[in-house]
Amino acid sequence: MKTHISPTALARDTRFNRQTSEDRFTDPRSTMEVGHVDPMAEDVGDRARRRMHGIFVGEIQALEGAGRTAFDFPAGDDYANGEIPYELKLDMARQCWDEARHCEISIKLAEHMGGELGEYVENTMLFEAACHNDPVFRLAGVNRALEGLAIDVFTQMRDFGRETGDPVMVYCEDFMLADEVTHVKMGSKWLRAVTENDPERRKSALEFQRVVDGLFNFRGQRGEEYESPIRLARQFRKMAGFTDGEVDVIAEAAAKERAAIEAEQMAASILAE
């Protein structure tokens, strides 16, 4: 089996319907950009079923890119030349149990309200962060970028099942929360441990995460308020280890991207008329 591989060599059999990132930011179809999921929405169903089936794409990518962390990086104490310690392998395996399971959940939980794998697109980008040659740059990327957004998803859908009644949605949802806390708190004990005497590359890692945090801010979509179409657990984020100033952070910084983008589409109107 190969090391390092590229988001284009995931498998995946014909049900699947695979998007580039160049097409997923021009497309408003995309699977995480849905807008507010609205209990009160005319098109309510297929906002729900749309962002459902966005958890479950970024299941499997972070399936595989836990499992890659395990393999593509040996076991030993030479933390600067790419080595990691085997309980921090241990972890990686644990977390693709997870993520495994959560899998199955979010199919099922994609067939209880109504749809089915392959109904919408899936695109790599959370895959590709996975994908630095450095483990600690991995771990910010997909154990504390990733997962992070995972607890602002899973906690946004757990709190739309209890608007709308739905007790299956709120047991799962709440179920696989549980999970995503551990594997953030993960990422932190480990970045913590292998750049504990190298600062500057633990400073670097914690850029590149919010390198990816602002790219997991969808154009400007997350926020602490309920319309938000995506919702900052800061609750549960400090529960992972997140400080509050990190994730004033990751507000602030889809704040002003979502301002801008207003200031554009304002900009255009007047040209227009």
Second form
Amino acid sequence: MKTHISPTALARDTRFNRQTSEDRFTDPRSTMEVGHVDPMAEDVGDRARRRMHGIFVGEIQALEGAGRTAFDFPAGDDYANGEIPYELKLDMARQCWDEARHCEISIKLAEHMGGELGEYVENTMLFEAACHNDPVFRLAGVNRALEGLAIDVFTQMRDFGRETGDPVMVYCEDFMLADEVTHVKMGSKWLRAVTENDPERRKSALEFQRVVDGLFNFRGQRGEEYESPIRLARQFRKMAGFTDGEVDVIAEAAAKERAAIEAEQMAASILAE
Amino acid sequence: MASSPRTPFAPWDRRELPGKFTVEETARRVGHYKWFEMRMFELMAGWIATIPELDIKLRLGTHSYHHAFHSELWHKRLPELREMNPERKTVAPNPELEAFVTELGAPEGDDKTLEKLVGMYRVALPAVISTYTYHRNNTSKITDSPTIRSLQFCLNDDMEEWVEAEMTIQSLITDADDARRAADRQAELTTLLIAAGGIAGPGSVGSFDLEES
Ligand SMILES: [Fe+2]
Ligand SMILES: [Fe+2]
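Cool, the form predicted on its own is there; where's the form predicted in complex with its partner chain?
Time for the whole complex; same chain goes first.
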């Protein structure tokens, strides 16, 4: 089997419909707006099912991505030439097991919510980031940026379970949250270890992380307010090795994007008048 | 109050001192085990993205971790067997086993799930189970019990995987063509494994030779 497959090589059964990141970002409709899963909203059922399906496809890709990282790079200490620590490979295999459980959990939760596999489109952004040639970029883009997002999402879904009186949802989301904190911690630890003598590589990997974070601002919908469609879970992010400064950067970038969109909308409505 | 003396071994404890393997021989075998377990967990992990069947993806994710864990058990056992540089012993016993692993990992496409699973679970995994069972049954139950404990951990996972995977393979074989594909793949890989002598080289599962045994 060859190493470094293309993101399009992802194997799926016929139920799934794929959307690449390019498709998503060039869609003139506002498909980036995920919407707050508000327990009081009239369409809360559909919003929650859509969110759960998004979590599920994220989990499969996290499983597949961790698997590729365990396979693609040989164990060794020649980090400059594509080798990675043996223990990092072990962590990636461990992550495979965790993500496989997360798939099982989200499939069962989605079924309980009346959802169906393949009901919503699958965006492959996570796996695209997991196909980067540099393992350090995979750690930054997947383990830190996207698994960091998973920390936010699971915290929010756990709270949603509390607000809607669903103890099974609370129980499952809390366990998954614990696993995701562990995955982000792995990312922080190995990114630091592998780039210890290569500050340039670390800098560009962190830059890549910011780009991925920026793409997942969902048009400025991340924030720390209760109504934010994606609420930043500062406390759990810090547990996973994020600094306050790093969380501030994500919040500020989202706020900026939100302000720009609001200004755009206001300008459009003035023009329309 | 002084208690009356008892035999140091309980009457039901029949463990004996002699074992078949020296410290060096044990380290050699353990190094080959670690090498092979690494190849198993890497292949299972790499295949996940290339397999369309959702249930199989999830099982491979779980099994991959089992073999990473097994490789780590052997990695940690090596320094206890006086091998202070575990990498030195983390090797294939011979080029023939390397060739076997290369062929084991050759199936790539999303229409090759049957070939992938037959290779891993009808050839590679049974070879691991038999080699570990032979080792467990032939080493000293007293002096080498740390190795036995690790072998037993591995065997517990392996036996469970074997049953699970065999049921999955049976679900994929639905007609005579599938049966032929599975049999051909098994024969092809078994032939390569015979050339290697097993996952720890010749003698992986002992010998029936009157002099060698
Ligand atoms: Fe996950
Ligand atoms: Fe994760």
